[in-house]
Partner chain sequence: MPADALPAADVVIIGFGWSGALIAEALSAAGLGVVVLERGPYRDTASDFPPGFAPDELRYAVRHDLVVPTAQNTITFRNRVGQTALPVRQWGSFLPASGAGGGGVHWNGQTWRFRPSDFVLRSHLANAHGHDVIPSDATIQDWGVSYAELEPFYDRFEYLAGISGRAGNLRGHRQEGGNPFEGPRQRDYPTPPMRMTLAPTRFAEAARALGYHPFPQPSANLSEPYTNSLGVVIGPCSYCGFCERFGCGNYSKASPQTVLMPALRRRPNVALRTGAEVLEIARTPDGRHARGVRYVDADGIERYQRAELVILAAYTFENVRLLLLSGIGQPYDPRDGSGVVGRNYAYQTTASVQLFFDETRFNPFIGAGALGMVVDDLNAEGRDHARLGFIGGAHLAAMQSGGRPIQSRPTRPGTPRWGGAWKHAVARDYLRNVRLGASGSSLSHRGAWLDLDPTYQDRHGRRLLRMTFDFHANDLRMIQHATDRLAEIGRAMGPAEMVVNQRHGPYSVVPYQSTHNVGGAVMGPDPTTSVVNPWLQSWDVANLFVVGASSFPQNPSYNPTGTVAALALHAANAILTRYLPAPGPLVPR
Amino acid sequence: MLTLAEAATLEAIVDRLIPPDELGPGGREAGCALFIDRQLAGPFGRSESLYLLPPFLDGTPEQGLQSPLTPAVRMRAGLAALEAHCRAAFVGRAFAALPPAGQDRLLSEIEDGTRSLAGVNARAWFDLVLQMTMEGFFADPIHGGNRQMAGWRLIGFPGARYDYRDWVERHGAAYTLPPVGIGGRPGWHDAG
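Chain above, on its own, the form predicted in complex with the partner chain: structure?
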């Protein structure tokens, strides 16, 4: 759904939210941006199941989300606003072209509300990106992210094994079987 330029910005963001390091792949390699793209193109991105009848009023935090804008619209507007900000503030450079420390600083400022972006609720947009990046890192790989089960391997989650009867009373034991997803394991397909 996203354009190549939007995808490039998003790839850069997810790789700062989950950076590659000695523990394993980052958000880019794990496919978080592809995951987000697919989600935005589907029922979630279109708010298909949500009540979207007016009037839309600003409520209290306790009353929850009241925006008529779908996640797809909010994502795109935020990415565009971020790029516009970068090009103005960093002599025409795109977010993806900033050094990692600069990217982190900008994202932190948006997260804590000290940096606004023209025309969008920057903080709410950041929360959407962060939420979807984590979904992409930890959801079953059939949804396009969590490639090679990078998210699950990082923390030791065995995935969709669905049967731990033999492990219930092995208190404190290290679980030794590799993670498996709904679509199987990487090894199965490579071998096949």
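Between two forms, the rigid core is the largest collection of C-alphas that superpose within 1.5 Å. Because the structure is predicted, anything quoted here is derived from the model rather than measured. Positions refer to the first chain, counted from 1. Compared with the form predicted alone:
Glu62: CA moves 2 Å or more between these two forms after rigid-core fitting.
Annotation for Glu169: C-alpha shift of 2 angstroms or more between these two forms, rigid core superposed.
Moving on from the form predicted in complex with the partner chain, kindly provide the form predicted alone as a structure.
Only one chain is given; partner chains and other molecules are left out.
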């Protein structure tokens, strides 16, 4: 779905939204951009379950985004607008080539509404990227993000384990078993 240039920009963004630190990997290493790309290439990205007929009016926040544009179109338009802004404002440099502090400043300006991007609703685009990044960090790894269950390990989520009976009566005890995804854990499917 995404081009290599779009993917490079998105990887830089997700790594600023969830930066790597001593607690674990950032958004890039956790696979958030891959998760987003897969979601945009599927039914969500095509808005298959959303009403897409006019009229399109600015609704209240409770009504959500009113737009004929699918999430995939909005994402690509926002990435293109961000790149165009960066190349114009930073002597031809791409967003991914900016120093982390510059990336953070630009993303913060978009988030708080003080920076616009030509041709897109910058704040709505940022909200889409942020939401999808969080989803990618905490979704089941079968969807491309949360590599090695980094997000789950960070918050202590056990995953899709089928049986907790041995732990029901252990009130206050730390759950020590590793998380398990829908597809199981690595090694479960290896031929013995």
